[in-house]
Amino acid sequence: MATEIPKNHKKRNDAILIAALLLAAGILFLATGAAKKDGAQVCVYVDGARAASYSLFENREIPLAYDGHNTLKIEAGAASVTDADCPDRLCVKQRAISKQGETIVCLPHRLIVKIEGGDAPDVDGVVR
Amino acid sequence: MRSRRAHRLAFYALMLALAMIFSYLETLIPVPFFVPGMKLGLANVVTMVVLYKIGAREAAVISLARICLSALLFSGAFGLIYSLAGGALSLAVMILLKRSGRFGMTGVSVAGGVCHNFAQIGVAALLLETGALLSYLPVLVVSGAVTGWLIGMLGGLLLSKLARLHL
């Protein structure tokens, strides 16, 4: 650096950087959040592959046993994970989801619970 | 010369210990609402201080040691790849921004916080082979900016306290 940039210029640049990041976040939020519709089914993905799907219109608790145990609860058109034996149990802390595209993630079990659209569960939904 | 090296060694040890304490403290703080990859990043205060007080290489070494040790002690090997990705990208960006000389500590720290979250969600999306996680991006950018700002302030405070320390 030939000349040191004055401190107030750095502060101004910092402010610009922060504003730009927040603006980008806002745009992203609007772009991803605007088209949120109520979901019809909740799908379970393990390792990125779809493992099962269930209707959101039927209240029940489903035990999921893939890499570990997670309990999926469906109530009033929303899905949540109410119990799990993963080390961090962060999936249990996540809020119930009901809009299309919303997810609950359990990283230790490589499990994703995702809300999707459609009228009814897929034909390949798992029957237990 | 020898005493200068000893001073530095003691300083690194102190900083690493401080980073470990921060990492431990962080495991005690419950996250109010959960988004994968979201955290306070207190240990980054140490990375900032070492980066500004000593240099980029030293900051990288301390941060790598902290990540490996805290994975062993607190989060388990499962979290290691996420922490490594987050640490590497955020440090790389912080070093570049600092070197550019155009940004203050706050800006550097904010960029670091955002990049940390960015890398973590990116790795998670790759490992789980899903784009669904990317819907967390806006929240993670904002939380990274907020925590980065706080961490930058804390780092600045700590640096000013350490100003009389010549290493």
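These numbers were taken from a predicted model, which means no experiment stands behind them. Residue numbers count along the first chain shown, from 1. We call the rigid core whatever largest set of C-alpha positions still superposes within 1.5 Å between the two forms. Compared with the form predicted on its own:
Residue displacement note: Leu107 has its CA displaced by under 2 Å between these two forms (rigid core superposed). Comparing the forms between these two forms on their rigid core, the Cα displacement of Ile27 reaches 2 Å or more.
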Given for the second form:
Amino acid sequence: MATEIPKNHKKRNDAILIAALLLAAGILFLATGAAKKDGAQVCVYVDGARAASYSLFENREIPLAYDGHNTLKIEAGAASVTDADCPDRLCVKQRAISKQGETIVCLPHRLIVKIEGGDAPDVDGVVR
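Switch from the form predicted together with the partner chain to the form predicted on its own and print that structure.
Since only the chain itself is given, any partners or molecules it might have are not part of what comes next.
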């Protein structure tokens, strides 16, 4: 016959498990964020094709008029969309980007703003 674990031990074990999972998630979050490299340029893609490229080191405001109107602002090594005429304006609400691989997307205008360049990314693994 199996013995039953008292309720107070179950609660303690659950709390330990939750704390361990949160700690592991925090470590993974910090490790992936620290591995990102600063970018060198902002690339604008429309319908998946590269339409323009701008240096992250030159502060400027660029009007983008492809399938609607967006305003791209480059300031202090980061890029953001500061204005758009799309209905939801989610692209304006996204934070500024500066690390390789980060993107801002405007789905109604089929526009992607992506950070590229800079140092070569670290190797994630080796395939044999």
